[in-house]
Structures are given as C-alpha cells and as structure tokens.
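So this first bit is one chain, no partners, the form predicted on its own, shown in structure tokens.
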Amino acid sequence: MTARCFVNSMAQVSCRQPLSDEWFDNPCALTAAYTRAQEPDTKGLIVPSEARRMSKILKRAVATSITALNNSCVEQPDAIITGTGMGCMENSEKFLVDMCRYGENCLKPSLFMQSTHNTISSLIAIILKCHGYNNTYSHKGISFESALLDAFVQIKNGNIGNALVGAHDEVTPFMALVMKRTHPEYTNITETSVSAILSSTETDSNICEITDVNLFHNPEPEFLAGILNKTDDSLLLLGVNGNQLNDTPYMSLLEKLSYSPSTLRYKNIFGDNFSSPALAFYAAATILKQQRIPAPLYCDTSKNYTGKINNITILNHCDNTAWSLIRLKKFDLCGS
C-alpha cells in the first residue's frame, strides 16, 4: 500500500523574524531591491566553537535544521535532502578572492572544503550523526522542488519514513550586483533557509499532506490549466513579484482556466531568490495550519476564500522553463 506523506514541522530563516511564524500576524511588504536575512541566534543549537568557523549560509541551515527536527516527532532522520541554487557563495567568493590575491600560496583548505554545494548537507548529517541517504540538487529556481519530490517518492514508496528536507541560498552583496544583471524579472532580493521533516507517520503534530509534487520542462499554458481543476486547486499560491517579465506566465496560465480560484502570492514579503519557491511552501503550510490568510498574501482582494481551507496548490516557474507544481491538504489525525 502507497504511504502517505505528511509534513511534520518547518523553520526558517529569511528576511524576516528567524526560527519564528510572528510574519504571520503582521506580513509586511518588502520594498528594498536587496534585503539580507535576519540572523537566527544560534546558542543552544550549535556549539559556539564550531558556529565561529561556519559561514552564514552553514549556521542558518543547520540552525533551521535542528530546530525543525526538535519541532517534530522524529529522533533522528532517514534523509537528508538538500535544494540549492548558489551553495556557499561566500565562502565561495572569499576562496576566490584569496587565490587571486595570492596565487596558490597561503590558501585556506576550509573556505574551498566549505565552498561545495554539498556542504550544506554534508555538515547537516555530521551534526546529527547521520550516515543515511544524503543528496543535494541543484537547478537554479526549482532546486527546493528536486529535492521535496526525492522525498516525497521515497516515502511513499516506503524506502524511507521521514526525511530532512532543505532549501538554503545565500546572496552576497556582490552575487545581488550579479543577480540584477541576469535575472531582471527579480523584483526584491532577498536570502533563504527553511528545513522541514517530512514523514509517513500520521501524528497530531503533524501541519499537513503533502498529496502531489510536480516538475515540468517547457509546459504549455494549457496543459498546465488542463491539470488545475476547481476541487482541489481552488485556491492557488503563486510565485507572482509584481514584475511584468515574471508574471506574464502566471497570468496566461490563469487565463486559461475554466474556473477562478483565489489567488495568493508570497515574494512581496519573502523576495525572490533561487531557493525562495520553499518560503512557498513554509508559508501555504502555515496557512493551512493557522486557517487563515493575511490580506497581504491575496492577489486579488476582491476574491478573498471563505470557509475551511483545505487545500493550497503552489505554482513557481523559474525563466519560464522549469514549473512545478505541488498539492497540500490540510492534515486531519485519522482523516481520509
């Protein structure tokens, strides 16, 4: 029989509170063109000697990580599966930098061994004694969604029970210069790590199901409204910015459809980066937990949803090659 696959805690660390759901109450729109994340204190979750010698995007992901994992009912997890667009940038930068400055004389072994994009996962799973499957990937914008669908295979085919699922990006201030240059349809920059336990188990811990997770190349408008239908995709979450050459494949898709759902968006308060389609899924998680929707979330006002939220579908497209797709349910112990 096919496992279910149900989401047992998240944390984040982005632009706004860390390790904390207080945006809920009061999501404030982002209006600066670069914004950094907010450092999570990280006493009590790594020890300090070892903190000193990580980077940002290092003490955030195993910060996020390990808060996930005492979050949630599961002692040690089966997996570790990471999503990454840059990896570790700065250090990155900084293993660069010192080559040129000083040719291949005087370099320092830890900014290159730190500079891998499996890193992440790697110091994740020596932190928690963890010598089961370990994978990242890497694809720009849908690298978060590689790494849920992993996941969500594995465990529902019972070759695993839980997993530790991430999605860590970095942006330097010289990556931001760059990221301009390349990605103009970016409206606000910002940085992300969310880490989530996903798990077979049905426990009243649980936030939600995870029913369906999706990956298209080059979809057509639609074919992807001949897959949305108004029972389950009533109420869509989509990677809209405010940037006409980023939204115009969202509105063609809605164009398409023969229903109108309520439409929700998240990169005015989360901004965009490679790894922010995973602030998507944190945030329609938390939705489908706090049953409710802050005004700033909807697309459109006047189609606010009423009634029980039970489902949220979120759609992301990265250059308008990559799609995915992924269903959650509301989580009911001993539901259907």
Contents of the next structure:
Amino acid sequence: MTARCFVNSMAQVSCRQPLSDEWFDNPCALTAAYTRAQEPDTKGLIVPSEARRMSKILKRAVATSITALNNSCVEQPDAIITGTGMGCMENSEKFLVDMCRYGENCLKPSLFMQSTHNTISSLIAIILKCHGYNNTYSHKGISFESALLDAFVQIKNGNIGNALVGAHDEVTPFMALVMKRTHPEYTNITETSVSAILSSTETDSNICEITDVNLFHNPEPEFLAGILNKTDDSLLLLGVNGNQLNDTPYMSLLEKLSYSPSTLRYKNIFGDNFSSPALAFYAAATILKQQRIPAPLYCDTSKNYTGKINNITILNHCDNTAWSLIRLKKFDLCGS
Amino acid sequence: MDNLILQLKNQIIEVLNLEDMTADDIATDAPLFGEGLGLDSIDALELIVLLEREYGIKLSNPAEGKQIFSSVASIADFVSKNRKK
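Given the form predicted on its own above, produce the structure of the same protein in the form predicted in complex with the partner chain.
Complete assembly follows, chain above in first position.
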C-alpha cells in the first residue's frame, strides 16, 4: 500500500448547527436523554421535486454529501461508501405500520423503495450520476469504520483515487424508546449524518491524513494497549459517555498503557447512536485543522494537551465486542 | 362534486408530499402528469394506492389509469361513479 489517504472535506448534520463547524466555538454539553438532529436548509442542495419524496435521513445524507463534495477538490467521486446501523428507520416504521393496517396488498411504493439500508448510498449515486463502486456497510456501531476501512484500503492500494464516505443514522421517537431498553449504556441518544471526501491527492485544502484504520473483534485490553504502547499516541479520542456500562472497557484499557495520554471525548457534545463514531472522526479532523481543543472535549482537564497537535487516535467500541482504532495525522503540504 | 374535488386535492398533496402547495394551486382540469404538476410513474402508483385505501377502488385494468389520472376532475368523476366507501 503506497498511496496516501487524505481527508479533503467534511460536512455534518447532528444535534449541533447543521453543515457548520459552529459547535467548535460553542461546544455545550448535551443534557437530554434524546435529542433529534437539527435539520439542514436543503435549498440549493436538493431540487424540491426530488426532496418531496425523501425522508429525513435521505435529505440529511444528500445535504452532507453535496456540501462535502462542493467544498472538496473532487468533482465526481470514484466510489460512494456508506455506513448505517439501522438504515432508513422512519420509512421502515411507516411501511411496517401500513402493513399492519392495510395488509400486504395496499402498500405505498415510495416507502417500499426507500426503506432499505442501501437506499442512502444508491440515492446519492443517482443524484451525482456516479456509476462507480457503491457499497453500504450495516454493522451496528462499527458501520462507519467498516465503510472507512473499505475506502482507506482501496485508496492506499490505488484502486480508486478518491471516495465519498458517509455514516448516517436516524433515531425515531419509537426507536429511542426501544434503544433506552436495549442499550441502557447510551446516555444521550442522538442522530448522525456525516460525509467526508477522501482523496489520495496532496492539496493544500486537505484537512488531515488517515494513517491507520483497524477493526478488532473481542480484543483483550492488553492487546489494544500493546498496539498503543508501540506508537505512544499522546492524544486519544474515546467513545466514553459517562455511563459505567460503556466506559469501563476504556478505563481497563487506559490502566494497561505504559504512558499517560491526554484523553478526549465527543459523546458529551454529539451523543450516542450507531453512527456516532463518524462524529468522532469529524471532531478529530476539525481539531487537527484548527490546532486547538475545546475544553469540554477533555475527559480530564488536569491533563490538558499543550504541544502541537500532530496526531489523534480515535478509539471506539460497540458492546465491548467490536473495537475500532483510527489514526489521523495533521496535514502539511510537502511535509510528512 | 366540489367537496370531493377539494378532498382529492388535499389527499394528493398529502400523499405525494407536495410541500408548499395548497388545494388552490392545483387547477381542477390541468394535467397531472408531464405538464401541470409534473408527476411521474411512482406518483401514479401512489395514486392507485390512495384510491384503494380511501375509496375502496381497485383498478383492475391498468390501461384505464392514463385516462383516469389525467386530471383531478377525471379522478373525481371516476371516484364518484366507482367508490365503495
């Protein structure tokens, strides 16, 4: 693998100001158990005649994709790769309710067509008229990392020059109720839509470089600590959320480290859902670009990081079974 | 008939998510497909489901659809003659 993989542009829709980095200057912590995403203004991004058939998650996904693409050095992506834990939940719910109410013979075609997981990736491809590689990963809490790994490996191997990678999850009020029972470790349930343009091209508009993407199944804390100890990652962005059920595995890992890193968090700002690791990726990239860390992102303010921010390692787990490790590096043109 | 036409216009707006439109914006005799509202084949399927759910009408001959769905007036005429609820 010889090519390099850069993040050229990003856009997010979450509980924060949509399609904006405004949260970075005003990163107030979430308090509500369930917060819906702030809807983006899609005028100028989506043709109204096309928007009328789109559900919320589809509008958000198209809005972040088009915004990321407009802000990038890429005109047409070589690949569109999407991660989503639950796909188009709102449409799926409506379709199932209709099926209960009207039986199988009188169902709305739009809901049928737009309730599958890969609706998002295919709709973006149709709008962009992109006939390249198109794939969707639906692996619960590591859906985004799976999509990112696919794009990373293909760019590093030279199979593609760039990719539009996204992670999108909507949480309906009913699903939030279910998640509170099935996932009591989620402190603040939210929604996510993040799109990023990855490219092998070195250009001064790059935000950062992706140097490593790894997925692990059931790793021992000693194993993960061994990986971190080798590289001495001084800034760790963790998926901690203040809930013991969720945080204990991270604490067990930190105890095994041979050094004392500065630890950062993001779920107090962006909340929890199956695609929230994409917001960790977005937050880390923004920190590397801005070269500062907002105070609420520190897990322990007594360990504030004072040096130049060159690398951030993102660690997330889902059910303490699937773990992901992503390393991002500050981008310097003609430097490394 | 006027009440049925108004009801159909509101149902079409709701079913097809014609945001920012009101019943007054839809001309009763204007074509629904191509020109006029510019509806497409998926909208036609949605209208077929609308007739079945709301009026108990099952279109047995798809070829009739083109004439029935040509305007709100033609839909209202068909519904008034064939409705089962």
